[in-house]
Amino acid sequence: MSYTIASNLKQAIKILKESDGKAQVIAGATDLFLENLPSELVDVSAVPEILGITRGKDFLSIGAGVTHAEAAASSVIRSEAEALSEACRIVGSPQVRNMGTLGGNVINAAPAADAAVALVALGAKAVLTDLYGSSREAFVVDLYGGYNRSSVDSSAEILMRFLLKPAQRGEGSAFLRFAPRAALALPLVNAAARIRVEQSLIKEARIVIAPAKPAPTRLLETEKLLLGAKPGLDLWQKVKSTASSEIEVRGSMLRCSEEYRCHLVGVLARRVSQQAVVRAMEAE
């Protein structure tokens, strides 16, 4: 086996061709196993072109090589995509968040990974470009598979940044998590929300939990009952048992139960919810 670390995009892109079809785009590898390694890998996390987070006009643009750290660390994610810097600041240990990095998060298409149910409660799209240098954007959402499996092809495409909206005036988002312990656990469910107020009014709404689908799941449904409502008891109770009952859920004897898992995603809708929300107002 080989191992390669690619100092520019261009490199990067010359091993993949030479390789034909047989290299493998790694970054952080945190989430590499030994078995069935592909005969190279090409690690890019020193690609210049896969960093940085830069605030334009009208997007966040989040380099794919960023690290879970540094994107907690960030004061732009932290004042522009709450949720997100929420999620990495909790994904896996300090040596993780260090290593692993969001496009890695999303390209490994762990049905609950942090930072990719942020993303798809922000919004994100993400930018790949192939071996011939066309690019194009998918929705985050649209680059899961199946269960654990990615859409993306790591030997003939490279996930390059995450474009999403910058947070407007009165908007919020917020991430929460569940899981059996503070850290190196998965969690039995987790949830993020993006909400924008206006007079005192939901106007838009985005909420998402994992795990549930192979795919970070909108709940749709509730997010219809709040668009137009006031913030309230009521709502937030209604909030939570709509999101309960609106999807199926998996359970499991190792981790927990169907109907123990339908109750976190109803209170860990309505709390995170209630956090977009706040925020939100605050930035009214």
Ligand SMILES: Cc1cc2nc3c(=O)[nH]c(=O)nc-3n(C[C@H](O)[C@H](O)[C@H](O)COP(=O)(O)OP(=O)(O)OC[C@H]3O[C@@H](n4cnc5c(N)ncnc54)[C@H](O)[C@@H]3O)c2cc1C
The other form holds:
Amino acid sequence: MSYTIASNLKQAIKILKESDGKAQVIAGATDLFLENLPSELVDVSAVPEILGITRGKDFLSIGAGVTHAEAAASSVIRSEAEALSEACRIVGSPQVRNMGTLGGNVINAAPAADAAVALVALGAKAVLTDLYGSSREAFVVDLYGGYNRSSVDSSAEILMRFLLKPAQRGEGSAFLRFAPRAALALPLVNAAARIRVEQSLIKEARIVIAPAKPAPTRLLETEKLLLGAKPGLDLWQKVKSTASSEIEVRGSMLRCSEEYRCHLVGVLARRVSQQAVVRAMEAE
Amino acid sequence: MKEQVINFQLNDEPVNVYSDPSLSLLKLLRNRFNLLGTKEGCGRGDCGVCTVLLDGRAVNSCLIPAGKVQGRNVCTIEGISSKSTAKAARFHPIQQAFVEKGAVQCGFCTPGMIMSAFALLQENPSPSKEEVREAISGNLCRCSGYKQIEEAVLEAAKVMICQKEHPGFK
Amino acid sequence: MPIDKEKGFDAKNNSSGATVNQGPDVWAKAAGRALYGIDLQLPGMLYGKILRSPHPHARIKAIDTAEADALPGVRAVLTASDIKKKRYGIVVQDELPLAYDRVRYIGDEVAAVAAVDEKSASRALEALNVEYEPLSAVFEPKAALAQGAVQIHDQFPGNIAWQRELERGNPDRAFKEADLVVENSFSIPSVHPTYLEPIACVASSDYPGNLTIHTALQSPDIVRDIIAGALELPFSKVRIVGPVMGGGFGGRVYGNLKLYLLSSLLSQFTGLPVKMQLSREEEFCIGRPMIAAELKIKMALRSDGTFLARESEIVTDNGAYSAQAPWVSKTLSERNDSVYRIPNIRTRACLVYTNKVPTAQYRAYGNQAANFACESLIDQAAEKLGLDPLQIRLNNCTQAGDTTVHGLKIKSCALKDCLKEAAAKIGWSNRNKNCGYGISAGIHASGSLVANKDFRGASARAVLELDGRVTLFSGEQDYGQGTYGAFTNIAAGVLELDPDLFSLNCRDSLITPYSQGALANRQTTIGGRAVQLAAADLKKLIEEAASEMAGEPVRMEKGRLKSNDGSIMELAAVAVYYHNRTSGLTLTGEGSYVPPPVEYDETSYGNISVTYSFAAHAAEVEVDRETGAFTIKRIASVHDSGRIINPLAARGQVYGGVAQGVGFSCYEGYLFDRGRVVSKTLADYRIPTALDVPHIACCFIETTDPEGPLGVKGLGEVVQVPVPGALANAVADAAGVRVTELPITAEKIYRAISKGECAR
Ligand SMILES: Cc1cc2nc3c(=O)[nH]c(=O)nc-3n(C[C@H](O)[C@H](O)[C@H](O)COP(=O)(O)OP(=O)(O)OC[C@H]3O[C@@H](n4cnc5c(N)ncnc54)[C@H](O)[C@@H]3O)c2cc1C
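Could you switch over to the form predicted in complex with the ligand, since the one displayed so far is the form predicted on its own?
Then the entire complex follows, led off by the chain already shown.
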């Protein structure tokens, strides 16, 4: 029956272990606090092991406890993972960005969580630690377990960090969202892309759209279309039509109709790819 | 949750309170410390009228579990006035500018708005119009259309810079 | 830069002009020391909560309160059987404090509890057992009007809460003779005033039966009347004391009568103060939005663009109970006819009960909803005739000296100049090809007299205190719009004294003169005039007392009392002299302003207001044709509100009113799912943030109105009126298609564009 601010990973694990599954991890609280709280909470937002942004030789490591504000302000993230930078900049409001963490964004598992969409497009992996000290890696997309449900049990595992490949030569990423208000709004559609070009031809492409399925969804057909292609009007037209036809989306009274969302998926997939290509070409 | 002792700095004073840690910081401030300047408009982070500073950053106090502030620094609208000088009951240049520029109408959003402006000016002493709008984009105001708030924050920025450069300046 | 760092929290020290202009609370508000309804606490106070119907329409078969009654901490559980079955209402009497045998919408009040804390009160609600028999419900006005539709109130057959047919001139002939007839249908959803402070009150009933309600209201005295009537209390036993008001916008003219009645009843039952407060969700689900409207309108024109006639069919959605909805429907169906010279009018308006949230009013009173429809149609006509939208408006607009089609006597009017200036400000003659432009005009009554034909005016008192300061008493309310500042300035002007010498008492019905309050733009116009007269009366009384004291004629000039030989007397000395001579009386000036009687016939033809304000807005928008997304780049907002006595506050009214207009036009609107409010948070009912309000260019064209005090006319409401028309027209200009349903969203523009392209 308690709220404990863990000062390190060991302490956090200890409390989780001793609580017999009753305690749950809490970070920025911006999602969890609006739900029914469990009887025991372990606040990990000050655990040094899940904080910080580090650039290794061939990886970028971002702590799960990094807030949206920190991520948006990070020059490393801007240069190595621009899509994530853009996504974090647009979350909620300054107040929400100051508290909300990337880890919480992923584990809360909202279908169109902004940072999660960018992370999936960037091919990020999550590093998790269980209560016995063993850790595992998983793609961010695989942490989704259903609508608004994570496959991670936050009373038995701690999300530690995200690992990304830094932007390579000829690579660019971008994030776009279409929302009904300029701040404090959930998107009708958001989209992220990571694209690599070589001599003006697209060599790698990951395009992600949400909300469509429980998790941010890759547009595999669209990606296929892009591979090997030379960017041009014709290609972009096809990207738009392929993207809107390759996945099913749902409409909702509060956001928009199914038909309109489907149209937006096409437009945003195209625009975000175009943006990523422009950046990729600049990086060549 | 069971009550526990929470120690923190509140408006530059050490305080401790025995409280349910799952109570919101907003309720803690209002109900336990009688600091009624921090208002409640929605309880879900959608309006920003409950904005306070946590370690200098603007946050929605309605979304902060009381347990989270253990060992940290909380500043509310009541702590702003005394920030400028040691004496109590003095107005901060932001408050002054809000009044003089017509940024206060019904006043319900004002404390939260001022806290967001305060956080902005700590980090960015001479913001652009756009940066001001961005910084207050989590604070709804229904009266003002935000224009005079924007003008007030820009004016306060000028005054604060002036005061920094000329400490005796009034 | 003038910075007075010594400024204290008390009124003594606020020597800045800003304080005077913006009212006495402004420093307290900036300091976080202003106390609002939600902040109130009284010793021994209980917390009240309400059990609400989960059904849109059902019969209450039984309510079992035994379990709730027995819970610890619970002090009272009220159901309809505990109280008198006495209906109340504002226009029609259709409400009871608690549902008697039937509930009529999801949220209808079924029981009320009071307990020692909020938790116990919530537990009591959970322990109440109500047995319902669901009835079939009706959610759309059209369905409610259909033959055989379920009847929501037995006393209102056909579900018609109010209706009206109106004809002026000879519309049939005009339509026959017209060169062009245009028509279209428009729909406007319910919107919520969305004051940021949810309504809260503390009611306190003592044993002699005096009831004090602490709550912030725009029209406390009118609410007092209704409460006294509904609770069958003598009027003099009901007192309303206002804390600071966290926004009103029409929503707090009557506030939430249910809440006041139920907290009062709980307080009467328990003998203790009872606090009740709406959550944000309750504000949306049971707090009172403005009526939704469907308008079908038709316009007749000559080929040169002269307006000949307009015919409107209007259906408004009342929801389950009818607060001010009949009046709002009336303004909505009528006021816009006076913006332009339209000699022939036919209007059929009908307000219909449905099993949805009851409605009330919002700033601009439906006038902005009609503006959207009427101004859209004018642009349709201009396009057909190949005329410039600005020119067609200039050719037809109402002017000073006109008596409009409904009999409004326009004594001052700069509408033509407002239109020209709005066009100039937006760059009408030099329009950017990539943007769309729209222009629109509005009129609003300033000092409307129709709420109570017999009580048209206002009164005020000005008291010379023993220390030589002046205290003003007025029943008008200020919630940030600058009324109190204006009153102080008006009185200070009359007495030629420093505004800092004035204090204002407005918020306690025990001591303030009865007033109609903050509605119909009447505060500065009518209330201000009363203050002016009271100050003048006080001046006369001061001079009389001073002359008596000096034994020779004394005159008050430039704020100083001078006798013939030039010697000067202190105000305080005169006050004390009078006080002593009368053993305790104070010099009290009284002012009562009674506007000329309103004369209107049974069709309500006549001059219904002291004066009228005008505004013209122009908007520039950019539309992304691929998605329908649009950016409002600029809005020019030009006003004839008579003389502007406080430019800072006036600008604040304009920026805020335009921002609300932007919300109304492009963001807001109730969404229902079979009677259930779906848009029930501030995340889903979206009002504009700082990043959504465009650049607003604001301009005043001052006229001198013979009726308003100091030539002042209202501003707060008219500012919202032309926004929807200007935006709708700008979007139509940019997109090449017209959206006829508010709010204008990207999806609606996209659909209209797609439909247009299919047709082509
Ligand atoms: C007003 C408002 C606006 C918002 N707007 C947006 C928006 O625009 N876009 C958007 O994407 N989101 C938005 N959100 C949602 C929210 O802010 C984000 O999802 C945020 O990133 C959640 O992070 P947190 O640290 O606050 O999570 P918490 O609430 O602390 O936790 C959320 C979940 O994650 C688990 N968890 C957190 N960290 C860990 C960890 N390290 N290991 C294991 N489990 C963990 C918790 O147990 C809990 O189940 C908004 C929220 C609010 C209140």
